[in-house]
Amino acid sequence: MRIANLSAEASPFAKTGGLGDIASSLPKALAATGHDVDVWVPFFLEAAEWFRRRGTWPEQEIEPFDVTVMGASHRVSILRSTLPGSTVPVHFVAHDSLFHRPGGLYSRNEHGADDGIWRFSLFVRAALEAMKRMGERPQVLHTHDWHPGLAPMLGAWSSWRDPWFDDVASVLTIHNVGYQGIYGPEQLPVLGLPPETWTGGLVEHGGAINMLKGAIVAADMVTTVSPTYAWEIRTPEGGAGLDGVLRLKASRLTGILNGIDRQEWNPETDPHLPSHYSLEDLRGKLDCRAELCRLANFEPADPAMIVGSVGRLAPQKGYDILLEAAPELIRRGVRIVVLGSGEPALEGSMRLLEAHYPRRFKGFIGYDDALSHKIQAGSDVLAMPSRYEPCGLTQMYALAYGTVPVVRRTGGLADSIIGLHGENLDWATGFHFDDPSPHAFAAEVLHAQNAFFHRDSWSRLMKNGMKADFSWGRSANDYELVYRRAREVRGLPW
């Protein structure tokens, strides 16, 4: 089947979070089970940065061509390589002013305006013209989240009905419903789209243009990350305000949880880690751990259990309750280590636990890839609050680096991670709790680190985890049964 995938992100050369990374490892495992793979990105300032550092470039691929987005024709260029590790193409479209901003991936414009809208506009026509252009119609258009959304929508609602669509089945993922692209009525005619679309409420949502929305109603399928955030997000806690639509969407809309790059994350190979080690020989974390330990200033012989924790600083992702929680687990003999950047009041309190309590917790404002790796090797325990999660990669990384989470049960968290409860010590892989609070999350670690004094039952906890299997391909099958439901359904009424 040949399937192209749509992403504002793709690892590694502009990511800012799992988007990036499943929009690259999704397509080089389904291309490894023989299926026609790529991958469609804007060409980022970042890209061009991660390119310049190896001193290479992409290719072009075509020739530049115009776009024409109300009117005014923007020249873009289309440049070639592959994922890295694989034979997967990725083709990058290129406009300097659109997508060579300093700031981030998601920068506004030199007038400070949100114009997500306009680029990523151009950048699905571009994309889909340049398909046409090299003569690769795809079997499947799988878009990531509301950036690419316009795709879909095209295909089911271009007034002029465009033939190239006919046999062209369309799939979203929503990687998580809060970012949802919206914007005022009066940029309506940057989509293209028929009047009808905001008459008929197909792109409309509270007065504004929502862009989730039409990708939603647009798709033949919708897909999430994990199975209970399918559930989640139909619920008028968990959908944003896109829960109608989604139960109205219930029976073309399924859950599949993310897998895991193992070449990327394996404690046996990784070159980021002093010393290798594997389910049958441990031996290798404990020297992972002293160095852990000196990267964070603690003292290597101490035999305090280290709870690590990687990610963006903000309250989905419980920051707020793992820091509130801090002081209580330190005065109980923990030691905590974060690497993550993100709100600036929740960074300042990490620089406020440091100065209160050095050799017992670490902040590390930022990320760095290399460190990421380190914590997770180095630490006994993840800990991952989040408030909701979608999915989540981290807590995958963790159980295959014999680190045992501490999570909440939501989302894709509940989905992966076994807690450790009664008798179930033979399958468990970690520990859960419910009550988004520093009080129920300091008393899960705790439970933790009860057993964590008993290393048999320890021991058993990480090797449970260590033989999980969150490789892609198990993922991989789910979505090509999507996608061949995609083109049974495509056009049907839902």
Contents of the next structure:
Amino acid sequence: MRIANLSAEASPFAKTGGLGDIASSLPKALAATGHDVDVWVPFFLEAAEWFRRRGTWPEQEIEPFDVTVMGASHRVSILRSTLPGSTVPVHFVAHDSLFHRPGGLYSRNEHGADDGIWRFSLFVRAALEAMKRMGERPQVLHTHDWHPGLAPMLGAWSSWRDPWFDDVASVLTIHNVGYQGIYGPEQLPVLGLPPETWTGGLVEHGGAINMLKGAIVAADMVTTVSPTYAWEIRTPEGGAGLDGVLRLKASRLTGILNGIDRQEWNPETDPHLPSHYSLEDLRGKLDCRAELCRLANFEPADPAMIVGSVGRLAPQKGYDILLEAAPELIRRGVRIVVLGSGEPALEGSMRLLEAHYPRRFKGFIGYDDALSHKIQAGSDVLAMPSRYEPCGLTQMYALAYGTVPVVRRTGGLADSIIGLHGENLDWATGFHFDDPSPHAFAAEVLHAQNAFFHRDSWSRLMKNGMKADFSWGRSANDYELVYRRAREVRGLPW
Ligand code: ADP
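Moving from the form predicted alone to the form predicted together with adenosine-5'-diphosphate:
Below: every chain and molecule of the assembly, starting with the one above.
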């Protein structure tokens, strides 16, 4: 099957979180099963820097052309490369003044305005135009999150859609329903959609443009990144205002747990680690632990348990819960390493904790891929006290690295970690807690600490986790079924 993925992020070129990982690992997994898959992403400054650091540059794929948005022409180029470690083509939509912006992928323009709707609409129009010019019509257009949401909308609502879409089915994957692309109604002309999309409530939600809602309504099939999250987003507590829309779509909504890229996340080959290790020979993990201690300014000979965590410092991730619990945990002998960036208040709390407990708490502020690998390998425990978690990848990386996760039982964390409850040591892979409070989190970390000092139990937990298979195999098959169903829904053969 020919599948074109449209995404704002694709690792390693541009990534702020799991979206970037999946937009690159899923296409690679599907290509490995024989599908003809490619990926379309904006050519962000981050991507340009990635190539510059390597002294290479993607090739120009077709002659630059103009895209018209609100009557004004914008010249775009299409550059081509491949996803590292594969032959999957990546097409970059390049428009320097829109995508070469300092301050991160989703930063505001020079006037401080959020012009995401504008940038991503131009990205979608350019990508679709390029596909037409290249004669590459996909059988399935797979869009990720709200950013390329205009694509399924352009292909839906048959009264006015472009006939090019007649043979193209669309699939939307919601990686996080908390990010919806909400803009004022005055921005509607940017989308170039007819007025009935507004009056009919298709892209309108609560008086504003809601890109994710429009994409949900328009897509032939909607997926999200874990079975539990597929259920949670249909409830008022988990739907972030879109639960009603998602309930209406229930028969075409399914949850597929993300897989992990074992080429990138494998302690036997990981180039970021000082020593390698495997299920059969775990000795190298001790070197990784010693290196992490050196980086964090901890005493390497101290046997105290190390709790690591890597993630965006956003309310969703529950870092306030972790940081509030930290003093009590440190008093009880635990050491904590956090890598993350985001909310200034949380960054400030990390600095304070580090000043108070210099050899027991380390906060690395920033985004650092190599360090994230070192924390996964060097920690004993990986903490994820998320308030909600669509899938979560870091707990799966932790399992692969023999690091035992302590997670809140929500979304994909509930689907991927089997909590130890006393009787299931033979198959448990981590620790669960339910209440999103510092007290409940600390209690579960101390439960883990108790197991940590029983070496046989701990080694069993580590090995159970390392044996768990979260590679893409099964999930890639499930996506294939979704693609077939999307074509069926649209009355198309496959
Ligand atoms: P989300 O998509 O909500 O951010 P996931 O757990 O699905 O959460 O994916 C997060 C991804 O981003 C993981 O690959 C994680 O290692 C990476 N990541 C998050 N924050 C950082 C950081 N500060 N430095 C390096 N990698 C990070």
